[in-house]
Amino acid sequence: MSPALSHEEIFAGRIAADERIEPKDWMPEGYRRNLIRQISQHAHSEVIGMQPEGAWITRAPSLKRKTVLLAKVQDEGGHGLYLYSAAETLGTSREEMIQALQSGRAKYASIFNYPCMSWGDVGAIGWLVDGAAIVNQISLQQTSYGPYARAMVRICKEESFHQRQGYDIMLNLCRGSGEQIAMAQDALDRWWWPSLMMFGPHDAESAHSSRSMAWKIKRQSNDELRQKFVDQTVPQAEFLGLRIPDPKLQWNEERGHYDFGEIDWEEFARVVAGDGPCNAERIDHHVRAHEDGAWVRKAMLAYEERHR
């Protein structure tokens, strides 16, 4: 009669099975808390992301375009929700989740941090910055943790249609006059090296990346996810009319993708340090509307409470 397996290799036997772990499925603390880091990093990323395109609402363009664009940031907070709560089934709560962003201990996506200064910037971020996170989130549908894999069915739908309608603005931006062109390729110019940035340093040099991988977390490693987003753009771009503001980019026949330029490491290890562009912006904006929230929350606590 051969020996019971332990917690852990059944735990083993069911990742290289690609069978879901569900919250009350017994983990390693490792997995637990590889998970609460990379799910609450990500909700962050969505409810501050929030902040660069929210500040352009009043001023877009036409109601059409102010209704769009309402609707988007409005699909982001539902998107950081659906990602609290599926942090909340590994044993953590929306607080230390809150208190970890606003101390600083916990990060979000970089390319938050960068302004947003014209229309054109709009465009590029659903173009770019979300196009980037649908490459990345595409294989998220396939992570081994079940809240996780389940969230990102509906996000990945949604970020579709936001990465289309930044698509939109810089093509009818690319129609306009020769000041809309500009604008165009002025946005490209700043958020192409924040938009590569997106996916993290190097596999190598990553310090989650490979339990990550080894755990079915992740599914596929920062470096293939950016290749990924390259290779889909780069003939965006042409279509656009717009340059690449690249001078090594070029097609690889042999490799059969696009090679690309060195990123500036430092400045992405400055800016997810907490020194760039909007790093205190951001943060100030989210606790002062947080603390505002706080009357919104004690209601709702005592609304439950009554009715209990």
Second form
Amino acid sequence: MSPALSHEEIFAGRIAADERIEPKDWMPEGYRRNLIRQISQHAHSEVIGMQPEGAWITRAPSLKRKTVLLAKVQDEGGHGLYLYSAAETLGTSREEMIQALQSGRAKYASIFNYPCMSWGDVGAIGWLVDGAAIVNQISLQQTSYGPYARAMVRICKEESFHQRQGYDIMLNLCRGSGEQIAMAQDALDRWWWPSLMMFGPHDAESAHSSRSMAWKIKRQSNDELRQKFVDQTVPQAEFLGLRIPDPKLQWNEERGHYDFGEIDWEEFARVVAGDGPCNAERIDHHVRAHEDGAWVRKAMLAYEERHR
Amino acid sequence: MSANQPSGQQMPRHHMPLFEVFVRSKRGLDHTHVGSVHAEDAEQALEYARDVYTRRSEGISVWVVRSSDIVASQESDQHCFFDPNDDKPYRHAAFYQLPDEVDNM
Ligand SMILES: [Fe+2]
Ligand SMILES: [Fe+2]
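Given the form predicted on its own, corresponding form predicted together with the partner chain:
Complete assembly follows, chain above in first position.
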């Protein structure tokens, strides 16, 4: 028999063999912390992401669009819950995570700090923002932590509807009046670059990337995923007859990919640091909703105590 | 147990609690329900479950949960409990018919 393996060796062996790590397995502290950070921030993104679209539920142009948008926003709340639960298997609590979000210690996808100003924006968010999220989440189905990977599988099943309803909105606008086409183009103009930013900094500059890749928490790099998104989205924009706001965008025959221009990294840093158009509004809204709901949580507890 | 030792006489089985058994067949997959066992306690239930449900390497991890701890919805209430779901086809991707050129999303 071989000599008994250490915890570290067993863990490393599982990662090397592409096996999943499960909650009761030993894992390095750094792996646990890294996962709590990533999964909770992913959860926060789902929940904060409900706000820009949620504001349009009452203003949707038809009853059909209203029910669809309501269902989509409800799904995002569910995604937040799947992810908070996955993070909780690592020994953190909902209260700690919410506290980290509200105090600004934890981040969320900075795309949700941009305003959703028109019905065209609702279409662009479904098409582009959910589209980018899908590219990222498909990759994360292979992440090394079992509960996270399984949450991703569940989420990906629901995301396709989100992207298709968004594209369907765009398609309708683009088949409409000159004003409607202009609205669609304006939405693409404002959401294109923030969507590319969703994949994070270049690989060389990404603070957590290399360790996350080594631990197989991340399976593909930021730049790889961004390229994938661009390649699949350009033909979709062309089909709509819309112009992507990037003069450098062109097909590169040799690479077999689209070349595209550089992201405005200063803007990215500014929005991540909290200075985007809606950062304060998003957190204020979250705090308000959380406080407004306090009496419900209190009442549920009181009811439970009386019936114990 | 041998044939001349009738069961349920010295050791009344109904006193042993029932445990539901969940087996994870492979890392990365969910534990799935496979059946149940009677056992004296949870520790014992784990061993019985292993003996009964994983004799051919069906699993790498077993959970046992006291059946009485499981709270279940009533199938007779199914319609109002899960309603309204069937009338929301727009929750499904296929509801959005897109032209062939962009239908791969
Ligand atoms: Fe989502
Ligand atoms: Fe979504």
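Computed from a predicted structure; not experimentally measured. Note that the rigid core is defined as the largest set of C-alphas that superpose within 1.5 Å between two forms. Numbering follows the first chain given and starts at 1.
The two forms, fitted on the rigid core, differ between these two forms by 2 Å or more at the CA of A299.
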